[in-house]
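Here we start with a single chain on its own, the form predicted alone, put down as C-alpha cells.
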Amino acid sequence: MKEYAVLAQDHVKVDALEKVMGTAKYAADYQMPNMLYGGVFRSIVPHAYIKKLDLEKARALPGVACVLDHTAIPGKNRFGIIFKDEPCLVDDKVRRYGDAIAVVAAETQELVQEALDLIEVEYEELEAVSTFERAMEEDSPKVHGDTNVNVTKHLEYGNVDEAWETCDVIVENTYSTHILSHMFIEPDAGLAYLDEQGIMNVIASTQNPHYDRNEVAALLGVPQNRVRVKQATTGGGFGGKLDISVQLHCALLALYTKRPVKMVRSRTESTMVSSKRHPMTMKCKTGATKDGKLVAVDCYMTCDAGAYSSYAPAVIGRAPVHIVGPYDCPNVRCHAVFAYTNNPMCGAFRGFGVPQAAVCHEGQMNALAKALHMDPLEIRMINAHHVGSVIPTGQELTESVGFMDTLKQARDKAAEVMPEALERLKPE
C-alpha cells in the first residue's frame, strides 16, 4: 500500500488546543481601544419603495458617532457571490423583510439600539411575491428588472422521449423540500478599522475572506490592496458564512468615523437575514425494465431562491447533474428554474442542491422497488455507479468509485445489528 504524508496518517488539528482551552478568539471576542459599536436599521416590510427616511433624530442623540444611508457609499452599492444584485444599503426599493436601510455607530450597544429606534421611515408598500408560482405569473410584481426568473438550467443526455417505449414500469411523483436555516452556533460578527497605513482591516466570522476583501474594496471605491480581511476563528458556517454579513457595514462605519467599529448580530437578526437552503419542488418521471435496470429519468425542478441570488447559479448547476444520484441511467433530462421572490435569500448550504436532488432520486428508487416488488437495496445495487459508469454530463468514472462497496458494507452491518429492519425491506 502506498504511503502518504497526510492521508491515513495521524495529525494534531492545528487549532485543537486553543479550542479545548477556551482561548480561541472568535469575531465577537475582539476589542480595540476607542472602539464603537454598530447596528443596522432594517425594513419591516418585504416589498416597498421608501418614500421618506428621517435619520436626524438618531444623529442628534448624544453618543452617536454617525448614521449613514446609501448616499454615504463612496463606491459600488451592489454585491453578491455571483450576481451583484444585493445593496449594502437600500437605494431603490426594499426586496425582503430585513433589508438594510441605514447603519449606526455609537459608543455603546445600548445607544446603538436607542438610535435605531429613533429612525423614521415611510414606505410605499408593493405586493409581496411569496411563491414560485406567483413569481412566474405574467402580471406578478418584478423583484428585479423585468422578469422574476433568476436563473435556468437544462441538462439532457440520451433520448428520454424514445426511452419510455422500452420501460416495463414507470413511476411519477412530486417531491418538495423546505427552506432551512443553518443555525450555526456563533451568530455573524466582525470588526473593522483603518490602520496607520490607511488600509481598511476587517476581522470577521466568515468562510470567504478573499471574496470579502473584494466586496469591501468595491464598496469603499479603493483598490483591493487597500483592504485586508482576517478570518477569525469561525464558530460554524456550513455555507451560511460564505455570503457577506457585517463586513460592509462595519467597514463603511469605520471609514466615516475613523474609529474601530464592531458589530455582533443577535440570533434573531442573524436568522432573519442570513442565507438559507433552497426549497425545491421536483416533478419526476422514472422508468425501468422489469429486472430493475434504470432506463430514463425526466425531471422538472423549480425553486424559490428568495430576494437575492447568492449561490443560486451554482446550486442550479449541481442539482440537475445529481438528479439520478449515484445510479447509472442512459437517458436523463432535467429542466430547472429558480425564481426571485420577496422571501429570505437562499444560498450555500451543505451540498449546493445535491441533498434536495437526493430526496427525489432516492424516493424514485423506492417507488420503483415497490412497483417491481424488489428489495430496495437490490435495485440500488443493480444500478450503482462503478468504474466505467458514464454520468449524465458525459463524464466517465475511471477510478475510485466506492458506492457499491459502501452499499454492501452497510447491508452487512445492518444485518448484524438490526436484522428485523432488513426483513421489513423485503418485498411482499
Contents of the next structure:
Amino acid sequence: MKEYAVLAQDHVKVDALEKVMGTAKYAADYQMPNMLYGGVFRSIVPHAYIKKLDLEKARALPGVACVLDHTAIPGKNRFGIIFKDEPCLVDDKVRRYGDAIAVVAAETQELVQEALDLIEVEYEELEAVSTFERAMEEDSPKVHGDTNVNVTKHLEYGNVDEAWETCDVIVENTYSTHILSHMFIEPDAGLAYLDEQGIMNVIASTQNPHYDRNEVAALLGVPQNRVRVKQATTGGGFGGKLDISVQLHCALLALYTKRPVKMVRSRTESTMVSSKRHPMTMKCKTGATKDGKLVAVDCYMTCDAGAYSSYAPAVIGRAPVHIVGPYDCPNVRCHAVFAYTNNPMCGAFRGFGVPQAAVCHEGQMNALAKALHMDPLEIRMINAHHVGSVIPTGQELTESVGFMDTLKQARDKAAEVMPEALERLKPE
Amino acid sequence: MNKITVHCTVNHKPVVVETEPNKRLLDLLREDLGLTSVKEGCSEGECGACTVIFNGDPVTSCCMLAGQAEGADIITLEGISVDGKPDLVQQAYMESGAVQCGFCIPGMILVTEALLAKNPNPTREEAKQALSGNLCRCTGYTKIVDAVLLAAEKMRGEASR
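Since the structure above is the form predicted alone, I would like to see how the form predicted together with its partner chain looks, so please show that one next.
Below, the chain from earlier opens the complete complex, with every other chain and molecule after it.
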C-alpha cells in the first residue's frame, strides 16, 4: 500500500497542545478593561403581542449602563441564516418562549440580573400553535404572515403510481422523530467592542463568523467592512452555533455604551433559545418484489420547524433526497411540508435531516424483510448502492461507493462481538 | 457586601484572596485568580467541566462556595504542566486524539491525574468509572479512555511511544 504523509499516520492535532495546557481562549475567557456584562430579557409566553414594556426602573438602577428595546436598533431587525424572519429584539409580537425583548448592560453580572428583574411587560396572549397539525388548520393563528407553511419540497423520480402493480409486497408505516438539543458543552458566549477606528469587533463562540459579520453589519446599518468577527476557540456546536446567539445583542449594547460588552449564556438560556433538531413525521409506503428488490417508495414528510426558519430550507432539501437511504430504487416520491409553530426554532444539527430520514428507510427495510421472511442484512445487500447506481435525484454514482464493504465488515464484526444478536435477526 | 479573605494553596503556591462571600469556587478561580482553564458548562455539578483537584480529590468547583476553599490545596489544569510543557497525562491526551473541541478536557485531565495518583494501573472499567462525572459531547469517550490508559502506561514507564 502506498505510504501517505497524513493518511494512516498518527498526527497530533494542531490545536491539541493549547487545549491540554488550558491556554486555549474560549469566548467566556476574554476580559477587557472597562468591560460591561450583558443580559437579555426574554418572553415567558410563546405567542403574544406586547401591550406594555416598561424599562425605566431597570434604567434607573445604579450601575446599569443601558437598557434597550427594538427601537434602539439603527439598521435591520430581521435575521436568519436563509430567510430573514427572526428579530434581534421583538418588535411586532412574541413568537416563542424565550424571544428576546430587551437587553441590559451593567457593571456586574449581579446588576444585570437585578435590572432584568425590574423590567415590566404586559402581554396580550395569543393561542400558541404547538403542533404541525394545528399549524395547517385554516383557523389556526399564523406565526408569520398569512400562512404557517414555512417551506415545502417535492421529489418525483420514475413513476411511483404505476410501480405498485409490479410489487409483490407493500409495507406502510409512520415514523416520528423527536426534537433534540445539541447540548454543546460550552454555553454560547461572546464579547463586542468598538475599536479606535470605530469598527465593531465581535469575538464569539460560533461556527459561522462570516455570516455573523453580515448580520451584525445589517443590525448596525453599516457596511461589512465596519464589522470584524473573530471566532473564539469554540466548545462544540454540532450545527447549533451556526445561528446568531449573543453577537447582535453584544454589538448593540457596545454601540450604545461605547464600552466592551460580554455575554455568557447560562445552560438554561442556551438550551432554551439555541436551535434544535427538526422533529419529523414520515408516512411511508414501500414496495418490493418477492426476491427483495425495492420497486417504489412514497413518503409524506411533515415537520414542526418552530418559530423561525433557521436552516429549515436546507434541511428540507436534504431529508427527502435521502428518503430511500443508500438503496437502489427506480420509483421514488417524497413530499415534504415544514410548518412554522410557536415551538423552539429548529436548525442545523449533524446530518441536516438525513438521520431523521434514516429512521424511516431503515424501519421500512426491516418491515420488508419481515414481510418477505428474509434476513434484514440480506435485503440491504440486495439493494445496496454500488458504482453505477442512480439515486432519486438522477445522479449516477461513478466512484467511491463503500456501502457494500461497510455492510460486510459490520456483519463480520457483529459475528465476532455479538453473535447472539445476529442470531436473533435470522428470518423466522 | 462584606468581603471575605480566603487562604489556600493553588497550583502549589500559597494564595490569599479577598473576595465576595457569594462567589463560587469556580468564580474565585476564574475571576479572582484568572485561571480560565476551569470551565463552566452547566453550573449544577452535572458536566464536570469545572473540575479541580481539591485536597487530592476531583470536585466540581461550581458546587462549592469560595469560602470552602479556606485551607485547601487546589490544583487546576494550569498547575499540571511541567516548566510550561505538557506532563505525561497531557501528552497522552494529545497522542490518543482525545481532544476535539477541548472544553471538557481540563476536567478530564484533572480527573485522570487524581485517578492515577491513587491507582497507577487502572483497568478500562476503572478508568470509565473515574470519568463518569465528566461529560464530553464530541468524542464518544473511547479515545479519552484510551488516553487515561496510555497515560498510566507512560507513568509506569511502559509506553512504547
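Positions refer to the first chain, counted from 1. C-alpha atoms forming the largest set that superposes within 1.5 Å between two forms make up the rigid core. This is a predicted model, so every value here is computed, not measured.
Undergrad: Check the Cα of Leu7 between the two forms on a core superposition and give its shift in Å.
TA: In the core superposition between the two forms, the C-alpha of Leu7 moves 4.0 Å.
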